[in-house]
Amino acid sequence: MEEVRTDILILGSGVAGSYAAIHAANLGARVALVTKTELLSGSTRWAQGGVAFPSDSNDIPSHLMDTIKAGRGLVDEHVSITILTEALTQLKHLIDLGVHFDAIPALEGGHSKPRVLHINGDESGLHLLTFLHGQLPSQVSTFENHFAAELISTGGAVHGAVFWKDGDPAKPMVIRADSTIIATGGIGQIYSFTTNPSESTGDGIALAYRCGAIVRDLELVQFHPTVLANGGLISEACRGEGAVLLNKNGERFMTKYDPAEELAPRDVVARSIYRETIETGGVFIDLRPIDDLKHKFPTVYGSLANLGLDPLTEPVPIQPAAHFLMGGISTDEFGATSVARLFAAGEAASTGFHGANRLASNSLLEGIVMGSRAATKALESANSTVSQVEPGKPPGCETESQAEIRQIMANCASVVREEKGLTNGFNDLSEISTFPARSSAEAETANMRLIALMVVKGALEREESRGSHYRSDFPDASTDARHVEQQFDHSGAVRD
């Protein structure tokens, strides 16, 4: 079996993983940056919204209040203040490196003022990630098309991971590391309708959970309210520029649901669209009020043109889709998990910054700040003594089950949830048979099934409506704002 030795192992090459790699290498570490597909992959490159940096130090209290309001009682105020404060340092660092942000900040949903910095309009994520990859120092070794099959853990600590080159179990490779950072992104592919790329199957969260890390709030999945039939999203910034929502009857309806109308937090807008779709038969977004749509939002315009839609002459149909996970691997403010020498950053992590509902464009901000922090702490915790263990293989299940998992989740744990549907969904997921994985596709399916079970279990336990999680049988928020934690035990069960 091929073996590689490094100081810091990073799983995932999105904004959090790439920024962590740059920071760790600049601190003198040898870094292995591994991705299961290509380096330029994951959700970051699809992010149309920019980075929600505070305008300056005086804007931090206002940005914090917007974040807390969107997070519906689950935002960790201390963590959030430290992230927003450090964000200004990271902004200066990015500008010094050569990132060119657009001159005029954008206003996006949930923000009380324009503060979101874009890069070339609605192509922010792609340009940011491409830039970061161009900044990777020589101490960073990149490994593309390597599927992470299992973390190597013993004595309560993680010592690296086992990978399958080209997704083939017959081509195993071990990367042993003093510390490991999971930055593998979200879980959108467990749903039949999502904005996430095909690689977003929750692998990193599943890996961390199987080695004993606490995960929390996996039921808190944000549904982007304005998504096209092909999964392409209409940026929230479009509504900030004047786009309005119309029901099948051609009527604006957001005034019925929130004083902020189209700029209400995403959970409110998503549920409003869901209800109007049921009541009137469909919802549309009218982009005609936006001046110079083609140049301000080239990605949006191009996506619509590819679908044969002309947003300059008529409203276009949209619906909510699984978009962003607020929960994830539970970490402290520095990215440390409950397992020694295992760290997490970005969408795979739950820091408490997003609470129960992410504020628009706070995700890239968190990825930048927490990527840097996780790298610093991972290097501090690195230990040269690495226990030699014999790696095993994860469970797997038939690839045909992926479609079944997605349909179950769409039926039971989408925008609106209730006990009967969740219970039926949990039982249906439990009945999907498993056996040793013979390919990365089968291992992905196993990860999807595990994540889906935890999402449904968390949704059943959270007997309230809070943020992105809405229970029609518990329509009000509980007076007790709490996290729902889950952890693996040796019997293979999920325990609280």
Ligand SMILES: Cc1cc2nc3c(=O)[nH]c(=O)nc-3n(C[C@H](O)[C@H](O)[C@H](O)COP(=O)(O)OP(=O)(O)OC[C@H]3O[C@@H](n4cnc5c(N)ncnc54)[C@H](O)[C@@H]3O)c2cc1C
Given for the second form:
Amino acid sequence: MEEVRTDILILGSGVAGSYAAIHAANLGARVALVTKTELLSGSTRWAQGGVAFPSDSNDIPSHLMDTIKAGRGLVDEHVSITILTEALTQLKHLIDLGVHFDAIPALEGGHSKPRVLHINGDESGLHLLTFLHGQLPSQVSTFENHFAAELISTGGAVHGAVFWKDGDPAKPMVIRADSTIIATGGIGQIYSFTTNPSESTGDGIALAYRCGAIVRDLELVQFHPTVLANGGLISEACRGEGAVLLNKNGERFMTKYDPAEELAPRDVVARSIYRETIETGGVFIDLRPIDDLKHKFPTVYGSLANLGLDPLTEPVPIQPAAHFLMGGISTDEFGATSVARLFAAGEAASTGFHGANRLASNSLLEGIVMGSRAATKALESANSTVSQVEPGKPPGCETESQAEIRQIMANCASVVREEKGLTNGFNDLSEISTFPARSSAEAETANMRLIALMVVKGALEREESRGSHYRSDFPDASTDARHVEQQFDHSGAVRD
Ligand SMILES: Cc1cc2nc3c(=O)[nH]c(=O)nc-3n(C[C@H](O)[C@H](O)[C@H](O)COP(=O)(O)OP(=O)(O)OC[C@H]3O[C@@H](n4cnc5c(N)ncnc54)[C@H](O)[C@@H]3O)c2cc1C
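Okay, that's the form predicted on its own, but what's the structure of the form predicted in complex with the named molecule?
What follows is the entire complex, opening with the chain shown before.
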């Protein structure tokens, strides 16, 4: 079997993985940066809003308060202070590298002041990621179309991963590394309606879980309130610029639900839209109050044009869709997981920064800061030797099961959840059979099934409503805010 030896292995070339690669290489490490599709992949390239940086050091307490308020009791204050403080250093670093942020910061939902920096209007993620890839130093070897099928785990530590070139198990390759960083992004593909790209199947979280890492709060899935029928997103910044929500009767309704109206936190807006849709038959966003929509939001305008909709003449239909995972692989403030030499950063990780509900544009920021920290800590891991690698057979599911998984999740674990639906959903997911994967598509399906089971199990266990997680049978938050942890090694754990 082909083998490559490196110091740091990074799974995923979104913002977290790419920034970690630059950082690790600048510290002198040899890095392997691997993606299952092309380098420009994952959610990062689709990010429209931008990056939420505190305006200056005086703004850190206010940015922290907004983050804590959105996170509904589950934000780790210490971790958040360190991330927001380091944000200013990383902002300076990005500007020094040559990133051109737009001059005027934008106001987004849940922020008490304009502090979201865009890069080239609403194409921020695409421009940021393209720029980062242009900065990868020569010690970074990139591997495209290499599907991470399995982590190599011996003696309680991770020493690299097994990949399938072109997603084909008949073309295996091993990358051995002193440390491995998982930056494989989110899980949106387990839902039938999502803003996430096709890569977001939760692979890295499933791999880490199978080798014993603690994952937590997987039930905390944020639903973006304003999504078009084709999954295209109407950025929060549009509401910051004056767009309003109307029900089927043409009435503004957010005034009924929250004093911040259209700029209320995402969970409040998503649930309000859900209710108004049930009560009146549909919800629309009116973008006409925005001056110069075409120029300010070219991506939004383009998505609408693709659907044959003209936002300059009429309101356009929207609904909530799975958007962001607050939970993930549990890490400390440096990106270390509960397994030795295994690190995680970006959306795949759970640092405690987002709590039970992410504040708009805080995720690219977290990817930048935690990508750089994970790289630093990963390098501190001592050299390791592994004599032999015996790839196992990762589980697979029939690829047709993907549609079934998505439908089950849409029915039982979407914006509003309750015990009976969740229990039925868990049983239905359990009945989907697994076998050794014969392709990356089958392995992805098994990963989606495993993640879906953990989301539902977490949602059943969390008998309260908090942030993005709403249980109609437990509509209030419990008095003690707690994390829901899951670990493969424990009895009663979800298994493939
Ligand atoms: C439409 C949209 C708009 C958004 N807008 C904003 C915004 O304005 N501001 C903000 O802060 N956040 C925004 N977000 C959220 C943010 O974009 C993501 O949380 C963030 O980009 C995640 O970055 P990441 O590096 O963790 O993962 P990703 O960017 O998702 O990258 C994941 C990488 O992992 C690779 N990968 C996955 N599985 C495997 C495997 N098995 N083997 C090898 N490689 C694998 C993928 O190919 C990809 O390269 C938005 C998200 C979406 C979907």
